[in-house]
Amino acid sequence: MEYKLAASSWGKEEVQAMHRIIDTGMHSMGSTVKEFEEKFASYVGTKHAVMVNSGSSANLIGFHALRLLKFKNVAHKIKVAVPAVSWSTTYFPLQQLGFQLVFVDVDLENFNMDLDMLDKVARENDLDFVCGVNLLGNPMDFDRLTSICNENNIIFVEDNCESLGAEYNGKKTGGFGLFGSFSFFFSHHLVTMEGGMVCTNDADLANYARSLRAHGWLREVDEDSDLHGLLEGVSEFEKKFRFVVPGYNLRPIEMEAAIGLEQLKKANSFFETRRSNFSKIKKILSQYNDFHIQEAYEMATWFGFGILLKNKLEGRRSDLVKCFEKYNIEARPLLAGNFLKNPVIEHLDYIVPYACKNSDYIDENGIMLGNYNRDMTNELQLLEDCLREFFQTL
């Protein structure tokens, strides 16, 4: 018996769903990516989606959309919000489009942005926009958030790739924002092998994110678009071979989007597990008084099991990784932990305007295992035997 961070699931559908692409002949981008597409935006209760080869791409091409929709001709440095505690995919793309990080603390219940720190923040740092994270399928406070944003004059965006499906006051996160992202790797909600999208209500924001996907031309672009008006007068001869916009080719292909639509079909069944599960570990883990699990703000759906050690387990997570090893478990550290104390900090544009404590507690005592979209009643019987051990030899 072992207890994996991740599991398939996949059933004969998702197969079957590949054979059919296989049969058609047609591999690349096409109508089954734009099928997946308008059903996804229906779900997540938003006007467009747009998908990509990863959540990573996902970040890439909404914060370059948003770069040459807002901030085109702004000659001071563009400030971005970032949570300390995230995954490297949260920060990279900011870097790599030129933007400087500002990091904020989180919460160390929730293990979202601090947001009395973000307050604090925005109107002392001349912040141009917010990137919240919902962390291991943990809603943000958006009605805090956006109180904040307004106040202040920012935007904000969603990396919402650890968190389809989860609500707040009943909207679907990733569709609060001015763009969400979202994942489709192994590990998570929805698997598609890779994969990602970006979802928005902003039509000019999604029409530049189509063109940035495929090489910055106009293929899959809006006739309606205001890029199309930049080439006015050329020949539809000559327009498939023109750019308009600095893009990449991060286009998914056909067989990932046959797979997205039969995991979406079962999607409200994988949350409803991953909830169920979540309860069966918040019961196992309370029994002791070492451990803090992550408290959901609103309606999450539990990415994975976010933990906290405390009381006398503070500063003996190596110990514990080890009876983990024993019993065949799996863990990890909870994301990156403070990302500011990974080495590539030193390639990052960045500013630390207070101590981010909750992060570095975080990275001393967090960690994290895996949740699935089945249940999980023998990977948690394995952990509490392995808890029961453990806490017998302290």
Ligand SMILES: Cc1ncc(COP(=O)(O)O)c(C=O)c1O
Second form
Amino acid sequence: MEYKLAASSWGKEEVQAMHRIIDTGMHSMGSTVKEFEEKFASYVGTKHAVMVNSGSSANLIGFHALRLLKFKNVAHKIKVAVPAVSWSTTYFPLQQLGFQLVFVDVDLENFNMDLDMLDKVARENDLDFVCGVNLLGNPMDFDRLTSICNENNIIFVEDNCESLGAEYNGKKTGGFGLFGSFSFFFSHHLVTMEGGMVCTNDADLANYARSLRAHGWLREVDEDSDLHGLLEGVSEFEKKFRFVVPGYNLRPIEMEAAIGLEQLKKANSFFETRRSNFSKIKKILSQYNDFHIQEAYEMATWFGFGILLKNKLEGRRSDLVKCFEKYNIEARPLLAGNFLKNPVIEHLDYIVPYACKNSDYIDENGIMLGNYNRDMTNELQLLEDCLREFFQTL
Ligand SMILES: Cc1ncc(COP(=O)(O)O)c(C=O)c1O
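Structure of the form predicted together with the ligand, please, following the form predicted alone?
To see the whole picture, the full complex is given below, headed by that same chain.
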């Protein structure tokens, strides 16, 4: 018996979908990607969705589209608030686009950005926008975030790569900010091998994202977009080979979208299962006074189980990990810990207005276990056995 960080959620439908695409002989981005985008946008509740080859790429083209649309002729350094606990490619595209990162601590209960600190930071610094992250399937407090952003006249966007299906006031995360990004990598809620999505209600942002995704050309851009105006009078013959934005090639493939369509049909049952797994692990951990499991803010979809060690386990993570290893339980730090502690930080332009003490605590005492789209009774029994032995010998 083992308890790994992630498990496959594919059935025969996903494999058959791949075969159908192979049989067409047309594998690069086409009508299946378009169909998945439409169904995904409708599921999330946004007007537009633009699929790319990863969640990291979704962040990259989302931020880049934002830069071209909102900050094109801005002379000052563009400042973006980010939480100190998130994944590396929340931060790197921001750096690559020349933004300055303003680090904000996270809340120790739900691990999302500390909005009291954000409020203070927003008043004291000329922030241009906030990149909120719904961490591990948990929505942020969007009422509070919206009011802070409105008061300070700033935009917010969402890195929602870990939180597909999570809801706040009945509305899905990834649909609150100017755009939301999603990831379909293994271990995520929906798995398409690699893959990502940008969701938005802003037609301009969607069109810029479509052009940035594929070479900076106009081919997938809506006819009524201003971008077409840039090529007014250009013949159809030339138009296909004219470029309007400094793009990339981050296109997904048809096979990924075909798998995504099958996975999407199962999404609601996946989320139910994840919530049920969460209730079970919470019950197991609550037998001890030495764990804090991530607190749900509204309706979470539990990307993984984020746990903090406290009381007599504070500072003893390596002992617990040893016991996990003995029981074949795979665990990992909570995302990248406090991102400020990563050596790569020297390559980033950033400021830290206030100490990120909670992120330090997470860095040293955080641990993450996997949650799956299927029942985990056996894995959680293994965990319960492991913890019993661990506490007996402590
Ligand atoms: C918060 C966050 N942002 C971005 C990403 C990047 O997604 P991908 O692995 O699809 O590039 C991840 C990956 O897990 C993530 O957790």
